[in-house]
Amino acid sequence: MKGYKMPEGFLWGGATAANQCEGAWQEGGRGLANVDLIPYGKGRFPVMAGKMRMLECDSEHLYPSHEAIDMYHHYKEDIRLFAEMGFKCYRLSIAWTRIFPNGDEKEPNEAGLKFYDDLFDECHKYGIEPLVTLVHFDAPVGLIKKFGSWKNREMVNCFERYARTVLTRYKDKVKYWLTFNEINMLLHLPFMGAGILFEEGEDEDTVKYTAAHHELLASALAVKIAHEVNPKMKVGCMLAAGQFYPYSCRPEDMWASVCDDRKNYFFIDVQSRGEYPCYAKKELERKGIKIPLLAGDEKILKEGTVDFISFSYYSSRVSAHPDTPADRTTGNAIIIGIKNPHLKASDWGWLIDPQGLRITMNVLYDRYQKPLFIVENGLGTNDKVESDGSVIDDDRVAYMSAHILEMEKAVVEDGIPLMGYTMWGPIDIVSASTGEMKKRYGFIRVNKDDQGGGDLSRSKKKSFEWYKEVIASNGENL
């Protein structure tokens, strides 16, 4: 497929998260995090949603993230393979509990700091720019037990210490940072997204928006610290994006899509503009929710606006008025919910909408007028391994070619400034939504199954050479 050549300096690459790839959950002084407690199989969703209390591991469940793909010990091999594909950028996250195991220590864990020093050095060895997420769904269990995680303002102080530590330590090694991964996921999966458990009698909406306020303060403080530490650093926010389409042209369905979009963009509105939007203030007022706004908070938010908008895109979404009869998806129903009859779906029921990426990019830029960065986009499939060990993943190539072409149209035809594209994930990792290994995204196969079997050996899929050519041609050969 013929594509468009992207601007000089465009950052092609891939993205992972510490809790889905690193493993070594008890090595190097690392402490326990909420993501270590999310089991595979039965109970996974109730734990992620904060409905089932699990603050210790037990013998009845499997915990895939404990070993993951053991990138902690394989990172040199993995980064070498990324470099072979021509990566200009690698998005990764720092595990908070590698730096502060319980979250409230006064001094950081040097072994954890050194691990990321070495990892960043390995990236620079091949000319790969790290793009680093400060919090990719992980919260120290020590802080969950002590403070109730982000529902308590003390969490902001602990995060500020963590952020200042790593931003200062890596000020000459990392140019690009993200504060919170898919920050809007707090509203959908509170324990996975923010380590939040609901106590009996608590109003869940009040808890979630209180936690949201504290995360927004923390994000703003991280931006301010980064700019003080090194004015050349660029810090972005990150949301799970995807435009909501009205199910029909009924005004009621159109209004439902406007409301759903607003709920999704609420966090980014604050992070980008530095203040709560009027629609959010009115909605919180209607629900009787009082944000714990203290003196100085508005100043912190206004001074800590982000430099760019990053986002994940897997699908568009559909909105409908409650009385509109509409079929529901079997896939990522946490966010998507309603079937779009005009779109096909992936093996896991996620709707496939390449043009939706271009639409989403245009809406985001029209809304914020800040550079964009696509930091997640990919296809999870149940790859078939041939008798010779190869993986002919033509479906992945077709999916990504179509999405990258729409991305390129948004840049070249629509004029949208886009910093880069880091697909999810360049190497097979544990699925965040299901905990499976069989739901594979990578150009690189990892020999591991859902039950933890396999020797963790790495091998190239057919898509590996395809993406290598995409990067070499700067997007022209798709």
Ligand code: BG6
Contents of the next structure:
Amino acid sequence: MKGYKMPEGFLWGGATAANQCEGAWQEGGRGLANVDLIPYGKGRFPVMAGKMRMLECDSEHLYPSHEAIDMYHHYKEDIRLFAEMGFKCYRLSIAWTRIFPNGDEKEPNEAGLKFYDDLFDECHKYGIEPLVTLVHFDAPVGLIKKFGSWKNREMVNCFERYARTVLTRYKDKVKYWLTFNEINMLLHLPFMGAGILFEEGEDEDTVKYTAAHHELLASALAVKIAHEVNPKMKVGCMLAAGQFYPYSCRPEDMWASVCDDRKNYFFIDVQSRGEYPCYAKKELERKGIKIPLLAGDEKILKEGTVDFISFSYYSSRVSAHPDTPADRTTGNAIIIGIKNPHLKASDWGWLIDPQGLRITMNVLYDRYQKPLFIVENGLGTNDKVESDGSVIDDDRVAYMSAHILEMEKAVVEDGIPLMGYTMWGPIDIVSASTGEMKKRYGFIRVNKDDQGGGDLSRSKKKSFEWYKEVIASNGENL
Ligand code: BG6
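Let's compare: the form predicted alone is above, so bring in the form predicted in complex with ligand BG6.
Let's see the whole complex now, leading with the same chain.
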């Protein structure tokens, strides 16, 4: 397929998260994090949602993060393969508990810092720019036990120490940073997204928005620190994006879509504009939620606005007024949604809507007027391995080329400044929502199954050569 050339310096690449790829959960002095306690199979959703308490591992469950794909020991091989595809950028996250194992130590863990030093050096060896997420769903269990995680303001101080430590240490190695991955996930999966467990009698909405306020403060502080440490650093927010379409042109459906979009934009409205939007203030008032806003907080939010807007895009979504008859059976495993009769869905029920990416980009840019960065997009599929070991993943190529073309139209035809595109999971990693290995996104196959079997060997899928050509042609050959 013929695409458009992207501007010079466009950051093509891929993205991963520490807990989904590193493994080595107890090596190098790493401490326990919420993400290590989320089991595979039964119990996964109640734990992620903060409804089932699991603050220790037990022997009945399998915990996918413990080994993941063992990138901790394979990173040189993996980065070499990324380089072979021509990556300009690799998005990864730092595991907070490698740096502060319990979260509140006075001094950081040198072994953890050294691991990322080596990893960044490996990227630079091939001219790959790291893009680093400070928090990709992880919270130290030490802080969950001590403070109840982001419910408590103490968490902001601990995060600030962590952020200052890594921003300072890597000031000459990492230019691009993200504060919180899919910050809006806190509303849907509070334990996975923010280490939150609900106690008897607590008002869940109050807990969630209190935690959100603390994360927003933490995010703003990280932006400020980054700019002080190295004025060349660029820091972004990160949203699980995907435009809500009204189910019909009924005004009630349109209004439902506006309200659904706002639930997501709320976070990045604050991170990008530096203040709570009027609709959020009114909604909190209506719900009787008092945000713990202390003197000085508004100043922190105002001074810590992000440089760019990053987001993940997997699909668009649909909104309808509760009275509208609509099929409410689709969506991903996290958010049950309304079926869009015009779109097909993936094997995991995620709607496939390439044009929705262009729409989402336009809406985001109109709203914020800041450069965008697509930091996740891709297709999770059940790959078939042929008898000779190859994987002919034409469905992945079809999904991705269609999405990249719409992205390119947004840049070339609509004029949107876009910093880069790091697709999700260039190498197969553990699925965040299901804990499965069989839900694969990669151009590189990892020999591992859902039960933990497999020798972890890496091999190239058919899509590997395709993406290499996309990057080599700077987006022209899709
Ligand atoms: C995003 C997350 O929600 O989507 C990733 O930032 C996640 O961590 C990705 O892996 C894809 O979701 P899943 O559930 O298919 O792994």
